[in-house]
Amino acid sequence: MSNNHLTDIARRAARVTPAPRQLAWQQLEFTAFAHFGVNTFTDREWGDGTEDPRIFAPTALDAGQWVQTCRDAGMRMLILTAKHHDGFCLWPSRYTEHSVKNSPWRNGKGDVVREVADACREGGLRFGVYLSPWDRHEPTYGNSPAYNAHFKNQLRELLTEYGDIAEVWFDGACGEGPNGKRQVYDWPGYYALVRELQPDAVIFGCGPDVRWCGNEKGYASETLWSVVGLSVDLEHQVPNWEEYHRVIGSDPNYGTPVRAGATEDETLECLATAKHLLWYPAECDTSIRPGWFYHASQDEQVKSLEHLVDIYYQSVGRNAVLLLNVPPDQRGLMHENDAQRLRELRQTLDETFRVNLAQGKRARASNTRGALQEFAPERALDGDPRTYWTTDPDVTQASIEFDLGQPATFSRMLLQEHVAVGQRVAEYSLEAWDGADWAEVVRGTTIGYKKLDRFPATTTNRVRLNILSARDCPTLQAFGLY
């Protein structure tokens, strides 16, 4: 493939932006899962659908506890298990005696979608909703078009009832009914009613707006583009799932062209060869714990703070959104140890990034657009999410020099690139002034929306950040050193 042809792929796709919801999905950075359920009470991962109602009886639910213990680590959004593969409501459902409505708690008359959602909702989260298409209790499950409308009239009742829904959240877990047919589901006819009632909630998963990460591990590769290639519109076809794991690019095991390590020109032919270019950001989705599931036999394998800093720098640090799942107990509570650590995380993150070193200082870029003051370096310095520095057309190389007025001795970089026009840049370099000449400090591939780097403590007076390659003029919103 010529380089012509690859150039003009490459600005296609710096010219692909988000919608204005999976931008807002993407400001949030940090949300919560809570997994909730039948299986809370049989200490299970899977329920099979035939749980007695009545085994679902936690004995002080605190929703408000939930949001707080979200506040508290800094996450934004909470997701709940509305319906788990066990078929089990955690909402009086008018189309299933499956849930809630049948078991003691809250004398039958309780709802725990409404709790959290009305707790969300005080508390300043946003609320979203997980509903497992796969429903191992429902008889009409493998009857593919009598399901189909089942789960529509579910889902209607979680879109229509609960206010504002910022994401929801779909599993492509499939099975088989009682027929001995596996289910076909209605992608497209959810997505319709997703768009019709909730248009400002993106559609994880399977869905148009948001994919999954590749792993459950919390982890997206270093390089990590928002905008992949497709051969199908994802708001009317489902790609199969080896394209599907081809694009999500960001596990080894998942195969190439877009793989973890690719180059820059093989992403930029397999993009050649896609119908759709379209903007399709990350989700990393892990557990604080073992499982999803709270087991009192994990109460001592909360995950380490080490452990839990490393998936944020390599996921929010690496343009996705982590989505960390903590799990109420059979009380109806997150446990002290999940959330003492998730106190311990926010706390080192707020120490870590309190104070940038570049912040207000002088900058001067190589080439800016049009030498215009709207686009100056200074624009990546001044925490105005609205504005960014960016150079004249077809410049996609160039540096900016940070001037810290004094020796600072920093270890992170934070880099964000204005997203809303689109993501572009394919690789930069950081070096630092030795008293004689440029040494480099770190180097990556892509940027996104925020790239968080870690390297040895450097001191130094000067910096320089290098765009080495670009697919078209570069932006940058934000520049850190901490």
The other form holds:
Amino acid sequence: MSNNHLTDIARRAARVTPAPRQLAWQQLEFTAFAHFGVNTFTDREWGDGTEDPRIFAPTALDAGQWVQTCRDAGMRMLILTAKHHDGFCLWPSRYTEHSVKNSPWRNGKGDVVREVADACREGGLRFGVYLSPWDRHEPTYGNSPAYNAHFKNQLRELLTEYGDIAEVWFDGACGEGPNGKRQVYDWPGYYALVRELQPDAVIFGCGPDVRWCGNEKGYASETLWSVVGLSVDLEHQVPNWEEYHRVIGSDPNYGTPVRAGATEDETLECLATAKHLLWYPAECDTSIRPGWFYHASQDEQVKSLEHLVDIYYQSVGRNAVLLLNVPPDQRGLMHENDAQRLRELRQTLDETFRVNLAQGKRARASNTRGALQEFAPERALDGDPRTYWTTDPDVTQASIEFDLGQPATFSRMLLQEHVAVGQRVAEYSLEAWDGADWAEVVRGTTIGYKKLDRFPATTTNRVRLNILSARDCPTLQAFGLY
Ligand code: FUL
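What would you give as the form predicted together with ligand FUL, now that the form predicted alone is on the page?
To see the whole picture, the full complex is given below, headed by that same chain.
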């Protein structure tokens, strides 16, 4: 393909912007998942739907403790498994007997969804729901129209009776019902209901707002564009889980099948064949333990601090949102070992990012939009997410020199584009002045909402950030050295 074509598609992709709900979601950065239900009591990962509701008997459930644990970790949202594949509902749904209302917990008068939603609201966390379409208990499952109506009734309960919902998490798993037929999910109908009742909620997974990062290890790919190309028509977007995997989820670059490690030109060539360009940011879900549900046998297998720090850098630090699962135990509490590890993680991140050595320093850019103060490079140092540096239109390569005054030692860099106007930077490098010359410290590909780089400790009084290539004029909302 000619260069003009690539420039054209690059420009188009760079101008796709997030919906307000997607931007608000991205700004949460670090979020929590709580897998809780009958599996917590049967010590399984997947229930088959035959579980007796009476086994659901947490002895000391305290949603406030969950929220405190998440807050201490710096997480900003909690997503609860309101119903997992076993079909057991953590709220007293009117549409099934398979729920907390037939459990001994709170004498059958309890509602875990309500307690967690309320605790989140009180504690300043956003609240989200996981509702598994695959339901191994519900007799109508497999009778597609009947089950779709049932599922929408349950979804409506959750979206109307528990206040603001920030994210609706749809797992795409799908099986056969008792009639031997495979359920056909009414995805467009589910999405329409979410839009109608909770227009600010993002829909994850088999949904239009947030895509899966492609693994359950918590790692996003190094090059991560929030704009993808869809090779199917939007009306038919994600018609079923297989299609979703084929189109979106089977490759770490997503969208039109771009192979992992593809060059920017190869990626653009793929985008050029797409039917639609779409802002479709990535979420990394993983568990703090080997399983999604709590198992006492895994109490000593909580991920190490080093592992969690790594996950953080490779998810939040790679333009994705991290959704870390912390499964409540049979008491109905997040376990001490998990809580302790999360505090360690927060402490490490706080220590690392406490002082931005570039904050308030002088900066000089090779190009600034209209030479205006409004777009000066210092805007990347003012700590204000509404302001940013940018270049004149058509300038896609530029550099900013930061004068640190005194020699300073750092080993981490933070970069943020102003993604409200689109994602643009395709490659960048950081150089340090060694007294005689510039020496490269680190080089990276995409930035997006947030990029964190780690490198050996470097001491200098001057650094230079080079935007080596961009899909359109680059923006920089934040720059930090730590
Ligand atoms: C998967 C489910 O099958 C797992 O049990 C878990 O809920 C995970 C987050 O999604 O598809």
